[in-house]
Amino acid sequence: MTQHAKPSSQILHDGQAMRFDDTAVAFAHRSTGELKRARWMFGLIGAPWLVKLGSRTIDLAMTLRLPIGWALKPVFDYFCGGENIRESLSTADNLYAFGVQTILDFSAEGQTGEHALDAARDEILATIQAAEGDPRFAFAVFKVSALSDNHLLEAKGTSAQWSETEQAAWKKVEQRVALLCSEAANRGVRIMLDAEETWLQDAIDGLAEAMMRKHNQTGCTVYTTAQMYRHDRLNYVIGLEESARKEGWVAGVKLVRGAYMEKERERAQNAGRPSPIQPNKAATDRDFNAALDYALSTLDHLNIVCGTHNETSTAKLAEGMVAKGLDPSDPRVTFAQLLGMSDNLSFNLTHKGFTSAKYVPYGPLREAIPYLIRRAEENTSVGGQTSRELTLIRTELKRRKG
């Protein structure tokens, strides 16, 4: 059954901290067999040397076109909805039965060639059409790199001189983005532009801001994404809200910590430039939480998606909403996590009446392999992530065994 919002007074009592450790709630949507497979999988992911070896082996197998789908299918099934929208609908049904919404995420990025870019546009358009009027879906989402050659995004960000061919190609990128955002607005579907590497992001920021100004006049339809591991993003978020307030529109921002840290630092070092990344995790956490505080005080002109697996930040935002007397299901605030990760956050949030959604990637298995490798590396590198997942899964299996 879909959960209904609980009054704030029923969520916290006498300053009680928000907790997300009820594993019966967290894993009600998972069978015991699925949890046992997850215990095995996260146990493997917990070994960094094994993840690195596995990544290299998979890269080699892909290069040689070896049939490796059978080996990756269990991992694919846990972290992805399916190979197409139709297959992903059963995942959406399963999530929504427990009140958690879905964000269909077509696993396409770094596309090249006009035919491939148009095909990606059409597939993303299909996710918008699927979400129209369907309460199972919270947002549509896309990466601009699925709609543009990366070299074009980089050139746009550096204001390089363009040939007529490049100018025509960029016009098509703008048209693809405009079409998706217009279709989302016309169909009443909120849509997010994901963040990417800094050398691509300036161009993406420009596109996102133009779409927000156009479509967010009376509410928040278009959202951009801010990676708070960048030392300039807190000021960027504040600046967006100030512009929205002065100009009479609503800024939408998905707040994340970030996904390209090592690549960013290496590129900056090789180019002899200062790193765009925060000096340490504490600085990232500080700015992420500061952005949450800022948003809570400016929700009329800054709607947010809190995209994190960090329990402290999740509790901070939820407790902040309660302290301000906001309805937990206030549509100006959404919590989001990736499918297969941090179920304790997603399902306990919904159980308490907050709006929670899962990113549900889908696409052909071979094309999803880079995504799966990133998930394995993320669980390995993010401090305590794998151990937290394993502890919660083991706790629930023990509880079910009685």
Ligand SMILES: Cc1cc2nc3c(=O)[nH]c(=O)nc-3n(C[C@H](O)[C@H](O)[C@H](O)COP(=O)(O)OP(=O)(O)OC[C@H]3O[C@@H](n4cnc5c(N)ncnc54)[C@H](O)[C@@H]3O)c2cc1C
Second form
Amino acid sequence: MTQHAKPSSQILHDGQAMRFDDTAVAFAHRSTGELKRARWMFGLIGAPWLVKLGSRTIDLAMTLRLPIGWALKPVFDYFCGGENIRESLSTADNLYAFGVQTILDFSAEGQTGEHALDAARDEILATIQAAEGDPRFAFAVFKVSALSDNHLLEAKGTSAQWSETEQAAWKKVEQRVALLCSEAANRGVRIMLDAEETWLQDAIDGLAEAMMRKHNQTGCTVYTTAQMYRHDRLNYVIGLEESARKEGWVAGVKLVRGAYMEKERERAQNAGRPSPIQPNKAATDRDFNAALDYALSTLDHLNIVCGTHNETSTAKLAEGMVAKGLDPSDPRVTFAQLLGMSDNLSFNLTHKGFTSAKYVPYGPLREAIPYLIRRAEENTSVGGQTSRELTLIRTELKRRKG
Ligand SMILES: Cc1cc2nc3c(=O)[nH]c(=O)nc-3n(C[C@H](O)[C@H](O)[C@H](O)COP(=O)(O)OP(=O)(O)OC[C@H]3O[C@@H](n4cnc5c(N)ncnc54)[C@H](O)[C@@H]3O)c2cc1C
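Starting from the form predicted alone, produce the coordinates for the form predicted in complex with the named molecule.
Okay, now the whole complex, with that chain kicking things off.
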């Protein structure tokens, strides 16, 4: 449903700064009507008191099983592809018309019971099948916690003795992960494992490393995720690359800053343990950017997805690629953002020939609510400042008015 012609792409030259302020490029895929609705929505979710009140009301409404879908539908439509893969295909088409690829992200959080975990595995399998041989899709992705009870993941990271039932349940988790990765490899689809809370992550790291060693012998199919808000992760990424180089495989890493900072700090404090999180934002930024630099000089054994909405890091990587004489479309580097966020990055990147992809979450509206609340919280105004998204949308609407 695009009303604007696809802008012709341009090349970024060495020494030139990567800019993301071209809102005509950023929003070419959105009609004026859509942008006006988005302006209204971001204006509403920009008020912190309303988001707080909204989150509590939604929690209560969910507990009481009240029908609140109609109220959330505009937010759902902006940040999610739809309720299923079929409904998400028009989003994938619209993004791909401007060169931005899709990463179908089945939103299932906190599943329990073997039946629900198998159903989640089958749904993720369907995203792999959908991506096979289809250039609209960049990767498949999953959260290991969608395939395992959290208590198992947590216990796996400790030396606790397991019952036979727990051992059998863990075997099934390993089988689900192994099946998804080998299906992805057999179908030529790259696949990422998301990173989660530290108390689950040791188990996830073990699974991801085994899958990378198995499937990344000749190229990079399986990618793990490193959260650079953890003070140990820069060394972890370097260690992965060193092992890959020594043993002759390719490490795949999605670099992110990390999404669970408050939870992590609170849990460490309650347990009287030092926090696994960096002391401040500057330290997180420093390690994130250091990991980008490290990857740029070791791409033969470390392929990356740069998962960020941070403009400085995104520009740094794009400019770094050009400075090293790499083709912007080098498949060893992908930029990624979330649907409905930082379109100025995604579309200006593809406009300059870089590869960028959007996570397109999908699933029943009810189950997407925690995800939507996180997006709303991210877009509330800090210190009275208009959110980045709203400022960009206003600029583009003004430009279209002429
Ligand atoms: C494509 C994609 C995939 C993602 N996948 C995952 C995933 O698998 N796992 C996951 O955990 N997250 C994931 N995220 C979310 C990501 O971790 C960040 O929460 C989010 O992108 C915001 O960080 P930023 O780099 O975009 O922007 P910025 O606004 O520059 O950074 C904000 C981030 O900086 C860090 N930070 C903020 N304040 C402090 C402080 N005082 N001290 C230390 N650090 C601080 C936090 O990580 C915070 O989220 C993903 C994001 C994207 C775009």
